[in-house]
Structure formats: C-alpha cells, structure tokens
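One chain follows as structure tokens, the form predicted alone.
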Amino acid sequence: MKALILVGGFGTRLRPLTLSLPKPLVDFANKPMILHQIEALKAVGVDEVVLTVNYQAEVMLNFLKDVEAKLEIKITCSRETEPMGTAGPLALARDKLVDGSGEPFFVLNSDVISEYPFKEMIEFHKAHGGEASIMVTKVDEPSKYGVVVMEETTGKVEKFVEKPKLYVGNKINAGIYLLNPSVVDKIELRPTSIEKETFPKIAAAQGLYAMVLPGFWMDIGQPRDYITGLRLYLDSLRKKCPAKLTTGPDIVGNVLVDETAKIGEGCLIGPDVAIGPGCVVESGVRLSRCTVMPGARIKKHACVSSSIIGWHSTVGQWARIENMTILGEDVHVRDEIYSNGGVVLPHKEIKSNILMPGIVM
C-alpha cells in the first residue's frame, strides 16, 4: 500500500522554529512531526510513502534516509517547482501513486496529529465501495472551518459548506483521506484544491464517504494549537500506553522526558510537558504546558509555561517565560528575564524583559 504526505508549504505559521528545520521535521512529543505519521502508516502495511516537497527538500531527504533504513519503508519525494495546492501534488506524483494494482492510497496533511485510525479507515473504505473516504472530526465552533454535510447512517457526503454563517453541522475535514487510483484521473496538473474542487465533484457523483475520527485531532501548524495538540497527544498516551510517560515525585500530570535528558532536584514538571533528548533542567525549575526541544538548558529556578523552547537554547536562572513565548534555535535568555509572549528568532540573546507579545528580530 502507498501513502502521500502533503508537506508543501513554508511553515510560516510555526516560525521561528521553521527557520531552522522544515515543519515536518520540527519535534512534537520528542520526535519529528512526520515520524508520528510514517510509523502509523507502516503499522497498517504501507510500504511506500511519497512526500510532496518544495522547501528545504535536501534536509528532508537526508533525515528520511535514516528513517527509511530504520523502519524498512520506501520513502520518495515528489518535487514541486511551484506551490501546487492540495490536489495538484497528486497529479504531480501520479507515476509514484498509480501502479496498476487498483489499490487505494492514503493522503495526509503533514500538520495533523491524531491517533491515526488507519486500520478502521481501510475497513470503512472497503465496506462502502465508493471512490474516496475522508476523515472528519467534530468541532465546537464549525463556523471557522469548512463543514462536511453527510448522511449520519452511511457516511455519504452530500456537500461542503465553507465557514457557514448558519449551523449546518459540526464535522470538518480532518486532512486524512483514502482514495482509489481513479481519483488521480480527475485532477489536472496545476495548482488546485482537493477540498474545493476534487471532493465536491466526487460527492456530486455519490462517491465520497466520511468517517468520524475516533479520539483526538489537532492541526499543530501554529504555536497555540501545537501546545493544545501536545496536551491531547499526552492524554491519549496516558490511555493507550501509560508506560511511555514519565513518573516521579517531581512530576505532575502527563509528562514525557527523553531518557538522555537530565533533571535536577526540587523541580516541579507538568502537566503537559515534553523534554527532548540531551536537555538539562537544573534544580528548582517549574515547567508546565511546554515543549523543551533537544539540547536546550533551563537554569536554576526558572519558570516556563505555555511556551516552546527551541533547540540548544538557554533559559537563565530565575527567568520567567510564559504566554506563548517561542524561542527559536540557539536563543539565550539572561538570568531574571521575563518574557510575555515573545517570539524570538534564532541565534539571539535576550538581555531585557519582553513585556508585550511581539517578534524579537
């Protein structure tokens, strides 16, 4: 079986982290975002993954060579010379996806994190016999999204309504699809949208079905949603494999600490914290709702909440970092500094307080 992961974009919403690495390689819960997806695909028998890339392709390929060997899965890239939207990449990768077997293939948006119920999706697709299956997820505020209107019993999709003013339903496209090869024939080789152009055509021909995603879902393409996604992911881990979570007298709630990280005495860590490989957390530190990327150091008695600390960055003693502060790679915050929502570009030193949310060049 094959899968296509839509990697495309420049990751602007997740800057400054994406100034150092392409977004799919940014760590989420201590491993690159895209690795969560590739591992889940491998588990249901996918043996070839195609990535659509137009930004920092070499970096992606170098990283994925290791993954290919480790997971024993074939990974290839389909290069975009211009942004091709969400459907164009399928036409571009046609030779890689359509091999004459007639077997359906997965298409994933690389920003989406969930429990990836691919096995259930394959069964659902076989059962309804249509041309395409999409995952949908329930949301509290459907007016911000494109809503999928469907028959509750069969899952057959009737139509899509973009950002509805009146309530038409609460299920939105979750960015996970299973498509028959015939879908590729419906897509022209040009920048085009699968949600706005391809799917409505298939729905009109009664061939599109939607499955409600069990468990959590989050598009982690921007910092606030990344932090929320981490909470949902760790919650799910608690239910499915609690042994992976870290426990101890200094731990509160769900916390993931890499085995190579060092934690000092008298800390209070959690809830909803991920501490990456090679990190050093000195004594008396308080961490909550945050990610500490590989190689970072949090010095004595610092406090970090609702923030992301980039690779090899340092937070000084008694510093206070909060309210969606994002430190890019190799940022050094001096002792006793306060940051309220500062977004700091890589390789900077912060010597004075950041009192209001803003970008520090």
Given for the second form:
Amino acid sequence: MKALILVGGFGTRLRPLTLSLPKPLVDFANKPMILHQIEALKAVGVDEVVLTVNYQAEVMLNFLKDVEAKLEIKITCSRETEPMGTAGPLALARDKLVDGSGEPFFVLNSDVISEYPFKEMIEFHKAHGGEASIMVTKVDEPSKYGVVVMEETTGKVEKFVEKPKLYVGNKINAGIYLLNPSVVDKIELRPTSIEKETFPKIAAAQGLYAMVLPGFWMDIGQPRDYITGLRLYLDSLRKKCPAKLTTGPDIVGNVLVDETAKIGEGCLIGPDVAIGPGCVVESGVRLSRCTVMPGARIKKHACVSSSIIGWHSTVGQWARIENMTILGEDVHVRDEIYSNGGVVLPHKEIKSNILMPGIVM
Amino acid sequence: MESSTEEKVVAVILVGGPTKGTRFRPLSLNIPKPLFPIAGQPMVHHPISACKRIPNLAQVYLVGFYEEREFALYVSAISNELKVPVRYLREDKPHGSAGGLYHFRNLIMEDNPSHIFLLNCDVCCSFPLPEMLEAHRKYGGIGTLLVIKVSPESASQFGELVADPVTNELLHYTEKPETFVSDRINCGVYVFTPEIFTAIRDVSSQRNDTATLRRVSSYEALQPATRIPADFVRLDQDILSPLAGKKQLYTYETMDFWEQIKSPGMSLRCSELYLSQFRLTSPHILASGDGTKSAIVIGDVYIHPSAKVHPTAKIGPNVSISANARVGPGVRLISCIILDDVEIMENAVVTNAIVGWKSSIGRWSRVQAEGVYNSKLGVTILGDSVAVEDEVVVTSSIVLPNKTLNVSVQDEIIL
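Got the form predicted alone; could you also share the form predicted together with the partner chain?
Time for the whole complex; same chain goes first.
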C-alpha cells in the first residue's frame, strides 16, 4: 500500500526552527514530525511513502535513508519545481501512486498530528465503496477553516464551504485522505487545490465520504499550536501507552524525557514537557509546557514555560524564559536573563532582557 | 588655647514628618521615612554616624514633627550603640528648615556649642563634617554650606549657588531656578556659629512688621491669606539668599557622591553608595562567601546577622538583607533591598527591587525591574506582607501591602 505526504514549502510559520531544518524533520515529542506519520503508516501495511517537497529535498533524503533501513519501508521524494498546491502533487507523483493494483493510497498533510486511525479509515473506505474518504475533525471556530458539509449518518459529503460567514457545520478538513487511484486521473498537472477543485467534483458524483477523526487533532505548523499539540499528544500517550511517559519525584503531569537526557536534582518538570536526546537539565530547574530540542542545556535554577528551546541552545542560570519564547538553533541566553515571548534566530547570544514579545535577529 | 567647654559642637538633623515625603510611599506607609533601612541601617543612622566623627560632639538632636513614640525606641538604641547622646525633638507644627532650628535654640545652646551642624536626614553623601568645620573656622563667617557640582540639566531641581573661586564665599543663591544659574548646588548640610539664630530672628521680626503693616489695609485683609506665618522660616529662600554676597556665608565643595533619597527607587541607589562606602571605611560589616560554607557573595552586600541565607544562593552586587529574612536554596539576588522577615523560596530571582517586611517570594518566581532609580516604575516595590506565588513574574510594578499575586504583572501599580 502507498502513501503520499504533502510536505510542500518553506515552513515559514515555524521559523526560526525551520531555518535550521525542513519542517518535517523538526522534532515533535522527541521524534521528527514526519516520523510520527511514517511509523503510523508502516503499522497499517504501507510499504512505500512518497514525499512531495519543493525545498531542501537533499536534507530530507539523507535523513530518510536511515528511516528506510530501520523501518523497512521505501521512501522516495517527488520534487515540485514550482508549488503545486494541494492536489497538483498527486498528479506529479502519478507514476509512483498508480501501480495497477487498484489499491487506495493515503494522502497526509505533513503538519497534522493525530492518533492516525488508519486501520479504521481503511475499513470505512471499503464499507462505503466510494472513490475517496476524508477525515474531518470537529472545531470550536469553523469559520477559520474550510467546513465540510456532510450527511451525519453515512458521512457522504455534500459540499465544501471555505471560511463560512454563517454556521453551516463544525467539521473541517483534517488533512488525511484515502483515495482510489482513479482520483489521480481527475487532477491536472498544474497548481490545483484539492478542496476547491478535486473534491467538489467527486462529491458531486456522490463519491466522497467523510469520517470524523477520533481522538485529538492539531496542525502544528506554528509555535502556539505546536505547544498545544504537545499537550494533546502526551495526553493521548497517557491513555494509550503510559509506560512511555517519564515518572519520578520531580515530574508532574505528562512528561517525555529521552533516555539519553540528564536531569539534575531539585527540579520540577511538567506538565506537558518533552526533553530530547542529549539534553542536560541542571539542578533546581523548573520546566512546564515546553519542548527542549536535542542537545540543549538548561542551567541551574532556570525557569522555562510555554516555550521552545532550539537544538544545542543554552538557557543560563536563573534565566526566565516564558510566554511563547522560541529559541532557534544554537542560541545562548546569558545567566539571569528574562525573555517574554522573544523569537530568536539561530546562532545568537542573548545578553539583555526581552521584556515584550518580539523578534531578535 | 582650646578649652573643652568652649569648643563643643551640636548637630541637628531635620527628619520631617508624616505629611512630608509622600513620594516615598508605599514604603513610608508603615514606617517613618527616616527609619527606612538604607545599606542595612535606618536612613537617619548614616548622618548620625557621620556626626560621631566631629571632634567634641556634645549632642545630636533629631528635629521633626512625627509622634514622639515613633522615634523613642530608635533614639535610645542608637545612643547606646554609637555612644553618642541622641534626642528627638518634636515640633508642634512645621516651622520650616530654619524655623525648626530656631524653635529649639534654647535647648541647642544649653551646651554652649561654638558650632552647630544642620543636616537633612534624606541626604546621602560622605558627610565630610570634620573637614567642613575646619574650613568654616578658617573662613570666619556665620555659616558654611556643603556644595557639589552636578550636571547643568539636573541643577534646576536644587538650590543653585555661585561661590567665589578664591575665597569660597557664597555670592549668590537661588532655589530651583527656571533658568540656568550655576551647576553648583546646595547639598543640605551646613555648619553655623550661634549667630545664625540672630539672623533667623531678624527675618522673623521683619515678617511680623510687614504683617502689622498689612493689617492696616482692609482691602488686603479681605484677600485670601497665603501669607507665611512669621515663625515659618525657610533656610534657603529666607536666610541663604539674602545673606549671600555679604561675607557671612561660605561654601565647602565635596568631590564625593551626593544624592537625595526622595523616592523608593533612590533608596536602592543610595544603598549602593553607602555599601560601597562601607567597603572603604568598615569592610567587616559587609558579607562575603564563596558558596562552600555560606552563599556566594558578589560585590558589596550587607546581611543582617539574624538573616539566614542558603549556601547555594548567590547574592549581589548591591544587596541588603535585613533581620530574620530567609533566603532559600538556589536564590539569586541582584541590586535589591530585602526587608525584615521576608521569605524567599527556592530558585527565585529578585533584581532591581525592594521587598517589603514579611513578604514572601515563591519558588521560581521573579521580581524584577530595569533599575532606573528615579523613574516611577524603575524599581519594583513590594509593600509589606505581599505574597508572590510560585513562578509568578512581577516586572516594573508597585504592589501595596497585603496583596497576593497569583498571576504575573508588568508596568502596574497594584492597590
């Protein structure tokens, strides 16, 4: 079985992290974002994953060679020479997706994290017999997104309404599809939107069905949602596989600490914290609602909350980092410094307080 | 020939009263400003201590209009400690800076002093009193003022004066002028001979005469009375200005530091100045430590003997910790005054702040400001019994007594 992951572009919303690595390789819960998806696909029997990229493909491929070997799954890249939208990449990858077997293939948006209920989706797709299945998720403010209007019992999709002014429904496109190969025939090789052009055609022909995504869903393409997403993910991990979470006297709530990370004495870690490989957290440190990327060091008595600390960065003694501070790669915050929402580009030293949210180049 | 009865010196320190010094709130809500601790000692301790260096000092009088009981305890304690007789004299009402001196002239002259020092309690300087006295004797006038050179921009906040560069005579004096007169200003420290009382009395009686004249005109009697009472004599406008240029008053210039402690933020600055002075005059008062048996100490730090500071804390520079305060493990204190009975819990950070009596600072919390001493929110002030909960950040704010902060605040005044 095959899958296509739409990786696309520059990941500008997740800067400064994406200045160092392409977005799919940015760690989330101590694992590159895209690896969460690839592992879940492998678990339902997908044997080939195609990534559509238009940026830093070489960096991606190097990383993916390791994954190929470890997971025994084939990974290839499909290069977009110009942005192809959300449907164009499928046409571009036609040769890889349409292999004559008639098996449906998955299409995922690389920014999406969820419980990836692929097995249930395959069963749903077989049951309704339509050409395409789409996962939808319920949101509080549908008008921010594209709403999928569907029949409640069968899930048959009637139409898509982009950012509706009046309430038409509360289910939005979750960015996970299961499509028959025939769908690719309907897509022209040019920049195309799957929601605006392809799906409406299929829906008109009564062939598109929507399944409500069980469990959590988050588009972690920007820092605030990344941090919320971690909370949802760890919450889900506690329900499904609590042994993976870290416990201990200094731990409160859901916390994930890589086995190669070191934590000092007298700390208080959690809730909703991920500490990556090779990190050092010295004694007397307080961490809450934050991600510490691989190789970073948090020095004694520091306090970090609701922030992301980039690879190999350091947070100085008694420093206070909070309120959506994002430190890029190799950023060094001096002792006793305060950062309130600073967004710091890679390879910088922070020597004076950041009192109000802002960018430090 | 020096006879001990002839050369006695009396010092008078003006301490003001509750209606003066409202700029010092909220710190002065619970304690008279002169008793607020600077560098570990009450503000008034520093001029009193300086008076001790005057040869043949007979008596120190604190003159103000606070209730007697507010100063009773302090006065007897400081007399014992410094072995200097100190007495508090209460004015029944404000008489002005010179009027207060005059009001108690009989008491002051009891010891037949040859010279009388007059100091303002909220002046922060090195108090070169013996040197001033010597200079004053040479000049032979009725008074000598301590003066200092400041930046032309800031001079207009003070009394500006002009002095003869050779004789040091005071030629001209004007209080808070609108236009630039001079960059030399009046420090608020003076030494006088007893003839000063005559000068004050002359001003008083002149006023009385004018007052009598005024009563003649019924038209004027109907005008709203902003007339100053005859016994309210201000030293600057009423004595110094008129006597300037008459070979009666002289100046002594100090090259050391000088500040006025008008706002809470300035008390932190003056604490810094006095602590650095202790480093020179009495370094044994200051704390030291390298993290092994006692906390790491950087720069000039005062820790009261009864305070407890965990060895893993790092303190300084410019920190004063008062009696019975408790500083927990991993705490960082920079440029701050920690008052009595304060409790600071693990890993908290306090910088550019004054933490009021009995307050508590939670774990990993942060009390901070930018440290601009004379700006309103330049130093964070926590009144007494303020509780800052764990992990809360208090930035550039003033918090009145008995408040609990469970969310972070910035640039606010919390009533």
